[in-house]
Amino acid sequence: MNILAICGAANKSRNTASMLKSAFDGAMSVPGAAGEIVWLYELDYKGCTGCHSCKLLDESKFARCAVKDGLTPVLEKAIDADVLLIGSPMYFGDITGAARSFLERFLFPGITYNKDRTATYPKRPNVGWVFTMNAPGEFYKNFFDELCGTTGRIIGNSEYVMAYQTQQFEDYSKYAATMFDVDTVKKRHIEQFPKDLEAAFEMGKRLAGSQVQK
């Protein structure tokens, strides 16, 4: 069974990034798994250029990415994974940069324009989601259900996991963040964030077993 992890996020040792991790070692954590993590900003690509290749009736071509770059071997990897963990931060309501380009590259060819819209991958994994963000946790609960729906037509069964309010800085006195209680927002990483922390845990150990059974 095949785990491939999606790491969105800049900082290998910060929130999403430990997050995804836990997803992971979750997913691990089922007999039988064998995986890697991926890590977006390691990587020299760009998002979908609408050439619309993977659209052509051409063996070759239908349903791949045309563009050959540093994100070429991953989507491979994501078209053949089981289990399929993104980890994103909120940027300005998005997800970042780097994990929205490799969204765009992954679902387009994903999908025809035919009337029935079947979707082209021999697969279908399960998807989950690590979202983490400073706002409240209901912020962006519409936009994470929309995501979901997308994937999981498009790719699988997908659902995601969240922390909400997280610490951003171990100083907040060395930033412009006066709008931040620092003493709620640490006491909340304290005792919410290991929470957090096996609830994406549990989520890909459920994922991988639930493949497992099938």
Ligand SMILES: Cc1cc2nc3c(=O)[nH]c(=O)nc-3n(C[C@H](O)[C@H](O)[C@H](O)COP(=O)(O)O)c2cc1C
Given for the second form:
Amino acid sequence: MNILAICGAANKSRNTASMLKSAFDGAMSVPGAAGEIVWLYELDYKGCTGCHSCKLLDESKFARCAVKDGLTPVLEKAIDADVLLIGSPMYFGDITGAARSFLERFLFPGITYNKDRTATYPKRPNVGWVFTMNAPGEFYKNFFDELCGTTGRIIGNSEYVMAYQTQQFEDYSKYAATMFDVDTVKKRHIEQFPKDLEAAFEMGKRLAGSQVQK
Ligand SMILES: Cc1cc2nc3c(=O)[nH]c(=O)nc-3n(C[C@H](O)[C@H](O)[C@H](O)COP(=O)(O)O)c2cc1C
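Right, and the form predicted in complex with the ligand of this protein, after the form predicted alone?
Every chain and every other molecule in the complex is listed next, the one we just looked at coming first.
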């Protein structure tokens, strides 16, 4: 069983990466799991160029992204994944540009413009999203539900976990950031974040476990 975790955050040790690693560890704890974490910020790639090659009725082009760059091997691995874990911090009300560009390149070849909007990929991996953010938990619920709806239709059964009101800096006094209640953020980081990591682990384990049962 192939587990692919895709990190759309630049920093490898902060909130998003920690949550994603925990989801990955959960998935990898299921017997038979093998996989890797891909760090999108290490790759050189673009978003979808709208060339429409992936819609061509030509077997060698159909349902494959024609753009060849640093993302190409990741797209191939994603097509072959049984569990896909994707992590992103919220940036200006959306996932990061790096995560968004990956998603454009992966989703667009995954669906046709036919009337029934046929999904094209041979596998239906379980998808686990990991989101982190400053805002309170409910703030982006509609966005998360819609994104899971989109990946649910095109890729496979999708769910998410999140960590919110995350700690961004060790020492808030060094930054122009008076809008934060530092005591609340620090308390949350100590008391809630370990529980968020646990929820991420359980999601990864559940998504991988249900693939085994299929
Ligand atoms: C460029 C930028 C934009 C951000 N925009 C938002 C936002 O729109 N909503 C929000 O809740 N948090 C926002 N944040 C905060 C991050 O989502 C949050 O701190 C997140 O946990 C950071 O993840 P990291 O610790 O893995 O880097 C933003 C942070 C940055 C750097």
